[in-house]
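Shown next as C-alpha cells: one chain only, the form predicted alone.
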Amino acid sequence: MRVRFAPSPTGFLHIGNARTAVINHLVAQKENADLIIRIEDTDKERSTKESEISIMEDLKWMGIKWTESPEMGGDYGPYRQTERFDIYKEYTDKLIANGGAFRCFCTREDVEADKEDAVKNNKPFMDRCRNLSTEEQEKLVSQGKEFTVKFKVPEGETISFNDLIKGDISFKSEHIGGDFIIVRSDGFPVYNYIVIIDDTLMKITHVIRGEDHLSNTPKQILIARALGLPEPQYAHMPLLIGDDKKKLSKRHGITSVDLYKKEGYLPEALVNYLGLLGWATESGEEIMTQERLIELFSISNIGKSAAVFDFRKLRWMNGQYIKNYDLKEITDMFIPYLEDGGFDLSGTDRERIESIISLVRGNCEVLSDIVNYMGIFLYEINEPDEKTESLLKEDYSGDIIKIASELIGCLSESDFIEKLIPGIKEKTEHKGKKLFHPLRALFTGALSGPELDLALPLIGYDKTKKRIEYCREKYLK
C-alpha cells in the first residue's frame, strides 16, 4: 500500500490540506504503508520555493511521517512535477500518436465562437481541430502555429469507480464538458493530466483527498485508460465547513497551519482534532494519543457529510493538552510567548516561573494566552483593564478596598496569606460576587484567572500591599 500527499506550493498550508495530510499519515501508520510527499508546482505564476519550505516545515511540526519526498529522495523520483517534464512529454507523444489527444491550434476567440454556435444550434460542442490528422497537425506545427494539446474525451462512455468513502460513483463522458487541455501553449502540462501519470509511476495504490477533486477523477481515469495505466483506489473526504455551513475560509477564523503554530496550538492537539473530523469513536473518546488515534482510525469511519470545523472545540482540546503536558516541557513552550509579550524573565528563577505556569496553565487554551496572566505575578501593579476598573469604582468595591488597606498594615509577610482574605470577609457585609469579584480585581488587576487562594502566595506580600495602596489612592473618594 502506497499513499501520497501532494500539495501545491502556492501559499501556506491550508487547514483543509493539513487534514488530508493527517488522514494519509494515519492510514500509512496503521497499514504500515509508504507515504510519499509530491510537490505539484506546475502553477509557475504562483508556486514559490518559500511556500514549499513552509509547507514541509508545517508537516514536520505536525509530526507527519513520510518515506519519500523531494528532500529525502526515493526510488520513484523526482518528486517535484517541474522536474518531471521529460517524463510527461513521452506520455503526451504517446497519446497524440494513438489518437487519445490532439494538438489544438484554435484561438480563445475561435473556441468561444464555436461554443456559442453549438448552443444556438442545440448541438454538442466539438473542437474544430479534433479530427485533424497527425500529418495536418505536424504541418501546422512546422509553420510555427501556437497550439495546446487537448485530451480527446470518448463519446458515450460511462466512467465508474468505487470510492472508499462515497461508494459507487458514475460519470457520463458527455458531462465532462468536452475535450480538455492537458498541455498549455507554453508547454506546461496541467494538473489533471500529469497527476495520474505521477500516481502510476510512483506506484500509488490509494489516493485519499478532498471531495473538491471528485470532479477531476473521471478525467484522470479516462487518461489512465487511454495510456493503459492502472487506476488507484480513490477516497474523497467531505470538505470542511464553518458553523454557518459554508466552505471554510478566512472569515471563519485561522485557516493556515502556520498561524495555528504562531498562536500557540500544540501539534498533538491539532493532529488529534483533524484526525477526528468527520467521525467519532464508539467510546466517545476525544483526547487521545496518536497511537490510540491510529488504532481506532479507519477510512470507512469517515462520514459522507461535510465536517464542521469548530474553532472553539479545537481551542478546548488544545487547552486539555496544555493542562496535562509535562510541566518542564510546557514551560519551555510558554517562555518564547512571554518574551515576545515583553516579559523580562532574566531576574525570575526557573522554579518560580514553573510554579506560576503550573497554576495558570489551566486558564490557557493556547500558549499565547499566557501573556494575559503573567502580569498578575510579575508586575508590581498589574494595571486593571476597562472592565476591571469599572468594577473597582463600585461602592461595594470601595468598601473592600478600605478594609483591605486597614488590614494589610497590621499583617506581616508571614501571616498575610492566612489572615488577609478571612479578615476582609469578617469585616464586610458583602458576600458572593460583591465580595469575591472586588477581591480578585484588587489583588490581581483582572476579573478572571487562577484561584485567588493559590495565586496570593505567588503574588507575594510586597506586591499585594502595593496593589491595595494603589487602589486605595485611585478609587477611594
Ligand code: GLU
The other form holds:
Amino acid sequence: MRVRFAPSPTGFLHIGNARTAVINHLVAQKENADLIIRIEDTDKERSTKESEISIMEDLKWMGIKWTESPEMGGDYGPYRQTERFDIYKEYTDKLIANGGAFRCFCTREDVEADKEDAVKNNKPFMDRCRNLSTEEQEKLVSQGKEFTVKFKVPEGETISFNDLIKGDISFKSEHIGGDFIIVRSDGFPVYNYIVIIDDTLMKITHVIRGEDHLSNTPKQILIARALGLPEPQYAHMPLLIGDDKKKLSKRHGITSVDLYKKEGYLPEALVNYLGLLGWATESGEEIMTQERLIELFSISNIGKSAAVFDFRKLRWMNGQYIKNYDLKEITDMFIPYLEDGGFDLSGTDRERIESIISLVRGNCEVLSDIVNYMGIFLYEINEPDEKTESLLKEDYSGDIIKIASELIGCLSESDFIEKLIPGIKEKTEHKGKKLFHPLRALFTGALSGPELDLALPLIGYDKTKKRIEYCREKYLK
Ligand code: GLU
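Cool, the form predicted alone is there; where's the form predicted in complex with the named molecule?
Below is the entire complex, every chain and molecule, led by the chain shown above.
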C-alpha cells in the first residue's frame, strides 16, 4: 500500500490539510504503507519556496513520518512537480497522438462566442479545434500560433468509482463542462492532469484527500483511462466546518498549523485531535497515545458528513497533554514562552522553575498561558490588573488586608505557611468567596491561579510580606 500527501506550497499549512496529512500518516503507520510527500508547485504565481519549507517543517513538527519526499528522494522521484515537466510532456504528446487531447488555438473570446452560440442554438458546446487534424494542428504550430492543450471529454460516458468513504459515486461526462485545458499556453500543465500521472507513476494505491477534490476525480479518472493508466482507490474525507456549519475559515479560529505551534499547542495533542475528527471510539476514549490511535483507527471509521472543528475541545485536549507530560520535558517547552514573555530566569534555579511549573501547568491550556501565572512567583510584587484592583478596594478585602498585615509581622519564614491563612480565617467574619478572593488577590496579585495553599510556599515569606505591605498602603483607606 502506498499513500501520499500532496501539498501546494502557496501559504502556511492549513489545519484542513494538516488533517489530511495526519490521516495519511495514521493509515501508513497502521498498514505499514509508504507515505510519499509530493510538492505540487505548478501554480507559478502563488507557489513559494518559503511556503514549501514551512509546510515541511510543520509536518515534521507534527511527527508525520514519510518514506519519500523531495528532500529524501526515493525510487519514484523527482517529488516536486516543477521538476517533472519532461515526464508530463511525454504524456501530452502521447495523448495528442492517440486523439485523447488536442491543441486548441482559440482565443478566450472565440471560446466565449462559441459557447454563446451553442446556448442560442440549443446544441452542446463543442470546441472548434476539437476536430482539427494532426496536420492542421502542426501547421498552426509552425506558424507560431499560441495554443493550449485540451483534454477531449468523451461523450455519453459514465464515470463510476467506489470511494472508501463516500461509497459508490457516478458522474456523467456531460456534467464535466466540456473539454478542459490540461496544458496552458505558457506550457504549464494543470493540476487535474498531472496529479493522476504522478499518482500512477508514483504507484499510489490509495488517494486519501479532502472532499473538495471529489469533483476533480472524474476528470482525473478520464485522463487515466485515456492514457491506459491504472486508477488508484479513492477516499474523500468530508470537509471541516465551524460551529455555524459553514466551511472552516479564519473567522472561526486559528486555521494554520504554524499559529497553533506559536501559541503553544503540543503536536501530540493536535495529531490526537485531528486524527479523531469525524469519528469516535466505541469506548468514548479521546485522549490517546499515537499507538492507541493507530490501533483503533480505520479509514472506514470516518463518517460521510462534515466534521465540526471544535476549537474549545482542541484547547482542552492540549491542556490535558500539558498536565500529564513529563515535567522536565514540558518545562523545556515552557521556557521559551517565558523568555518571550519577558521573564528573566537567569537568577532562578531549574528546580524552582520545575516546582512552579508543576503547580501551574494545570492552569495552562496552551504553553503561552504560562506567562499569566509566572509573575505570581517570580516578581516581588505581581501588579494587580484592573479587576484585581477593584476587588482589593472592596471593604471586605480591606478587613482581610488589615488582619494579614497585623499577623505577618508576628510570623516568620518557618511558620507563616502553617499560621498565616488559618490565622486570618480565625480573625475575620468573612467566609467563602469574600475570604478566598481577597486572599488570592493579596498574595498573588491575580484572581485565578493554582491552589493558594500550595502556591504560598513557592512565593515565600519575603514576597508575601512585601505584597501585604504594598496592598495595605495602596488599597487600605
Ligand atoms: N495539491 C492539492 C491541494 O493542496 C492536493 C491534491 C490532491 O490531494 O490530489 O489541495
